[in-house]
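The data below hold one chain only, encoded as structure tokens and taken in the form predicted on its own.
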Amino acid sequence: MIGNLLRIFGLAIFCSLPSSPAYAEQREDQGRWSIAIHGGAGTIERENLTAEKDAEIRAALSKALEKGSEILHQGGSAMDAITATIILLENDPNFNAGKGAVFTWDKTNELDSSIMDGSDLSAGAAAGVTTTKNPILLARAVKDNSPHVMLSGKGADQFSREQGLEQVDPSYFSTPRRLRQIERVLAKEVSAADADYKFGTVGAVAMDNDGNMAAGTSTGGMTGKRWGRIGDSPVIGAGTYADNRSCAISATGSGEYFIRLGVAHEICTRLRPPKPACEFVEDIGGDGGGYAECQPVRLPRAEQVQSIADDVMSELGDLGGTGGIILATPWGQTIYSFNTPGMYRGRANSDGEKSVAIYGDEE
């Protein structure tokens, strides 16, 4: 009798393990680890780019990819390497996000970020901040050492100050490329979103070798955005999640769409395996005891993954929204989906494999 009852306390925890989000469901792959990263999607065709800016795109791409998959290759956690990775895509003017992020209405740079940890839903985000350097790190700095989720504008600012992180004259931010654009925009001579046709978020997700999931993402938002606005990028659940349970997620697009249909929550909860179906099986014994028997959670393919983050994608661009997402998961899996010609990408992971793209109709 003591023996049954052990076995079905016993199966009774391994039943509720999946509802706790620091547990990796049934992780076959311990020891292995992923990455994927973007810098933005939109209209992104050959025609649109030279050589030398194509070759310099992927350039940059490959050294953010490089430096993350250093970073879990020796160990580190999926929070560091998606850190540091975003740091090198935000100190890089061809992306929108820190040096070479877009400018308001009002000629200025407001920069967004958001970084959350899938081992225990921990997050922080910032909005709308104009001296931080490295966004990212005043998001990571709110996770960590604040009670909050998100900081906006001057609050968020002096946040930054006070947690001793680099900051610059906004002057650092501005590049001839995003002058222009905002020159147009305001001449009249073409609207936001045509001189703004490709969104160059950065973002960056990841699996470390202990299977913890973490994402983030950084923005200079949309050219000639007012009145405070804010996009997905520094929203949780929108434009960054993580969660142990099931993926993480990074986007990049228009972002009042992803707000809308809450992307990065919605894909995940989707792939979040169900808890084990268990029924008490009598003990045949004929002493009234018995155990819990546990069916196996059978988890999702590569292509159910690519499938469900197609139908959320394709829910996007119902409503009218454009963009793309990365996203990895706690089984090893990386992949993109995107609703845009084009898509800054790459991804890694430890079997050696390595690859960055840019159209559509590369791998």
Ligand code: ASP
Contents of the next structure:
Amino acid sequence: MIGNLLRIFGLAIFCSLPSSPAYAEQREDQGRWSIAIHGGAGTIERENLTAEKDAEIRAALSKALEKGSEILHQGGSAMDAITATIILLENDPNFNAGKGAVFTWDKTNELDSSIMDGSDLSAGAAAGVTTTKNPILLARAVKDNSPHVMLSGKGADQFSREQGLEQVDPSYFSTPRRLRQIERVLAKEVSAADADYKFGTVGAVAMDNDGNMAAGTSTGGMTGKRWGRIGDSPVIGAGTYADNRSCAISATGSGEYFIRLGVAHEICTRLRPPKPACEFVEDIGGDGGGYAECQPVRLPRAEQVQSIADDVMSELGDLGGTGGIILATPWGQTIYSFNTPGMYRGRANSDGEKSVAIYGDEE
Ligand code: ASP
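Having looked at the form predicted on its own, could you now put up the form predicted together with ligand ASP?
Next comes the full complex, this chain leading.
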């Protein structure tokens, strides 16, 4: 890793920092990719999960990670990898996204999603949708096939139908476990916060062979949400962000706080290397020709990336927010940061590293 960073560091000396993928074009380590996923953060402790549930969650994370890894390994794009990964997690009732989404106060399921392409900063999002089987596909369709970034409610459902995306009866999203949760909240047996002891939102971030970054997030939001409440997950810059110059992020947690801090954008901004200072050096001969000599750009090491993400998450904690993020950098690192006891998570890369984890004390 250090060797690679040094190689990139060396190359960065002579490149002028671009606003888009030219940065990636300077990479010498073509053929490298990385991916990270999450399935929500929260009070996820060993005593809260049976051995069977623990194994089931790990298997689901592993399967999703393998799907994304396979696409990246075959040379597919980060965008395709995260989309396919998130679809699998949305279809799994263990997570609060797609099937298995939490219920609103009115006992409906209203789904939010977003996606962003770091190569051109294009983005799409959908909020409060009720019939699209895979909301991440709707976010992608908004990005690719509409002039807008975010659609909501009935209009988003209509756009989804017009795009030919698979529609389901709203009852498809319901599961007995989520129904029990909302009924207990409505009966005032538990608070909505306690019902949501783990958030369960899903997300993925990736860097592909070409150095392009992508991020996506999908959720049912928070149990008992009212009045058309929209969380951070479909808000570009809060729950999702991707920029080839800095990072790709997907978040999970108490959305209001992530929105207030603009967590995903804030972390990426702190990670973006400065433009190199360059000086024009004239060729000997005085014919007006010359070249630009630039100061080296220091790219952040993994520990620095971790500490920048942790700083922002700690500011979120100071405000009263809880949750976590997954992060990938264009330099090949993947990072988790969360202030909850656990987070469903996993990561893999082209060096053959692959892991899934649940509790805070795991790697
Ligand atoms: N961040 C989501 C929201 O506030 C909830 C979650 O992560 O599960 O809607």
